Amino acid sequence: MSKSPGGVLLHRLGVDRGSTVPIYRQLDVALRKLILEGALRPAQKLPSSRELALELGVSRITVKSVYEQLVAEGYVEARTGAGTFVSRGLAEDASPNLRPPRRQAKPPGDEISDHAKIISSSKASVRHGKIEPFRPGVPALDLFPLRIWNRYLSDALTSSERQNLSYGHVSGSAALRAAISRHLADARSMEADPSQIVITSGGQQAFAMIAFVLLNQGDTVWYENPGHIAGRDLMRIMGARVAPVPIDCEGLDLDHAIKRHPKPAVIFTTPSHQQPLGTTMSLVRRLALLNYAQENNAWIIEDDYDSEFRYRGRPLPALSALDTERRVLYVGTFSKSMFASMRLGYIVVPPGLVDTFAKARNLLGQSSSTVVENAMACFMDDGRFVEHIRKMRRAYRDRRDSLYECLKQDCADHFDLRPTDAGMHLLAWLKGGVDDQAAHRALLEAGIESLPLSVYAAEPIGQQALVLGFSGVSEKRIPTLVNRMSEALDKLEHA
């Protein structure tokens, strides 16, 4: 039950003994509120700790503790032999900024920064909460060797090397950078010295670091259209002019870009497996792109987000493997090959920029964990990573085949399907003029995720499709889910 003290001054003050909030906290909050609202005026005397404790039926020690805290924070002042008073410094004419701001009649508008406006309009997907099938970019978490990984993580945490508990090297773990260097040489035909590798918390931080270091306000960035959503929005936030470049059968349409757009400072591309169309850039186009970058003093960002997963033949050499002039910044991530919450990625940086990128990593936040970095280094050195990739490649191929066959059987009236030899998603091209965002919403209501192709595009591309991730869905679930998908699209078309 609440009990209020007598007197006009403190008629709004009380304690609730049934509350889970401690009594000292109730009293502290109530006195602050009375002072800030002006119910207790500057220089007004408060009851003595004995008097207030008696009125409220609480311990005097509790009241004295609250008073002492309020004195320490400047709300009240204690005068020896006189008592406790509301601080005279809180008078409205003397210090109006100490009063809480009035509630605004309307939300912030023109007064927010240009950066905030671009961030608010971003179409980058927010991936929080429960994962539903067929969300793109989700690895087979059900097949991840969790017990084995926990052992490596525990070893890194309990290692006698106490440096694991500190910030670590400014470029990231030396052991991990060496392991990545060996992996790139074997899997991507790249010669990357460990000193050229800078560890990041994932691909997106890598793009942020590159934009932070290489872009000036107003610089032009040639960017694949459709293309990686969050990277595109990030370039805009950094003040770049993002120039959309279409994709043809050989990859990024270089001739179109040269004819239509100003010379770029940066070119963003996904040559091994275009995101999201899946096109592989031809050798002729790769060489032409590298020559253009060299002749025009442009940098190339090579986003190699899911290069490990090819289902016919070996993974293709990276664009960076052909780069003799050091114009390519190669970005890799473990979020697709391992799991997203690991928060590990990396950039292979041209030698002359290594020190700058290391310092940029420090300024932007060393947000990857040194413990996780060293656990991953041991995981790779012991052959576990290659073993895991091989297992996932087989599983993803089976899941891709299952989804493709089920869609052909149950959704032939809705989708035009094209096989894919790589990656973790397939494109389902919508028939009958159905809007991909409307189809996306209809599937969401049925508990099925996808991404509309249109959100990847900075300019309309004249085609409607859904991006369906197959890697994170077990084979046995796929037939039932596809049947549900067909029913949802039937309802949409007949609505």
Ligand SMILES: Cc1ncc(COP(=O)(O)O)c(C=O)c1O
Second form
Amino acid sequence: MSKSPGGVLLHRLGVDRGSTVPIYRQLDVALRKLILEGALRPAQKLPSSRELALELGVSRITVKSVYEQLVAEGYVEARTGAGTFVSRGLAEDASPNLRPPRRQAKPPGDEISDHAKIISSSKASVRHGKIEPFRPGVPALDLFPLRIWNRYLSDALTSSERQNLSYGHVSGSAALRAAISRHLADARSMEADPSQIVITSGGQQAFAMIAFVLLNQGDTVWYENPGHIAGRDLMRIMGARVAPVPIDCEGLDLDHAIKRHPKPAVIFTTPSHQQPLGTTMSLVRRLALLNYAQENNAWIIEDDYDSEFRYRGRPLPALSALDTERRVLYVGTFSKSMFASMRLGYIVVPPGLVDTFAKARNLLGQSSSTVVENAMACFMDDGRFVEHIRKMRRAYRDRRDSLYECLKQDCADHFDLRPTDAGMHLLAWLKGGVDDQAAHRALLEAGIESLPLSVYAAEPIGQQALVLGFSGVSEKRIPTLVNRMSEALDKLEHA
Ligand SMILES: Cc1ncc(COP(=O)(O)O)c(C=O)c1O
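Return the structure block for the form predicted in complex with the named molecule; the form predicted on its own was the one displayed.
First the chain shown before, then all remaining chains and molecules of the complex.
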């Protein structure tokens, strides 16, 4: 074992000249490690910078600057005329709390918070990496008018007053709230004053904010089953008891919920286009739900995530448009109508809650960007948003038709299909008792990304289906992909 003239063990202080890590950094990291592990003990003398530089074949300036850095951070002490020593303050008996934590025999697990356990068990898809075709909820990124959007973004960034570089209004950009208010009046028959609109960084942040403001620990939340996964898990994490409510042909089954579950503080629903089954809530059910909420002091979250995309007739007005007693919190997102990475959505809150929600937005971190908010306001004011939706509606209708026809032709042995008049996905019901998770895995191996219906369910629903997003796949590619899908499912069934 080599020892320096100063008596310090140097065998762990090698320098790798082939490494991309600078020599200064290698030496710095190695010395810290020796000190923290106790190989260099408190008060122990380090070799002089000259000795160490010679020993390692590096410049003395390099060693000196590493020592200076370690002195500045309290790892070592320089004593004039005597040399450099490991700090005495690092001795365990001098200050036990300064010792680095010893490695635990077992990894942390049992002692983590209840929140952390629920978060870890969430089935909401963790989206990293490549988007494979037919992933549900992905808009036509290939058709997005990037160059035009870039102009709006650039104008918002370079606006002469530079106001957009600041935090902005506590509820979000006034211009965007006004534009959304006009859009909701035109497209959703809603009367929402701009002051009632709170900008969020998407639907999911809107749900988090609503739960943060309106839920007490242990409150019941009626939640559609099957239903939007990330929203459901979030409600649980926020301390709610989530009560799954089945969907019948008119939407959320209110009678079932009244009979089986305690009174809710919040009811979560997707009335325009039930996620994922696609049912549109009937007018009778909408009125019954609103009456129930009014009589029982319950809040309703109306998640209106993809109502822009209806391919027959005009979109039905929002549930919120019928809400005279202000029990509905309407949530909108631009993730589907524009693109998800812009992270922009909003809540229309009842007038009495405006101030509380603005403060909640502040406390939770104003996570939408003022630049993007104002770019979007101008995009809407110039009619670009409506124009884009119109184009996407036509493109999605064609993509839906193409997927439906190809599936009917190539996958008739595997799927039962029902036509869909809205949204960005269709349901392919699996025949012959094939498990939807197994089918999902088989398709994933073939480079196709569906979602199994069972992951949307908190309670089993007794049917097996795959959710296939058509909006993100160009018509040209659909026949080949469906062919591949058929081959993968053939293989699965004959395995
Ligand atoms: C039904 C539904 N609601 C809300 C959202 C929220 O999306 P975001 O947070 O991107 O606005 C999604 C996203 O996939 C969704 O599928």
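Take the two forms, superpose them, and find the largest set of C-alpha atoms that agree within 1.5 Å; that set is the rigid core. Positions refer to the first chain, counted from 1. This is a predicted model, so every value here is computed, not measured.
After superposition on the rigid core, the Cα atom of residue 45 is displaced by 2 Å or more between these two forms.
Positional change of residue 19 between these two forms reaches 2 Å or more at the C-alpha, relative to the superposed core.
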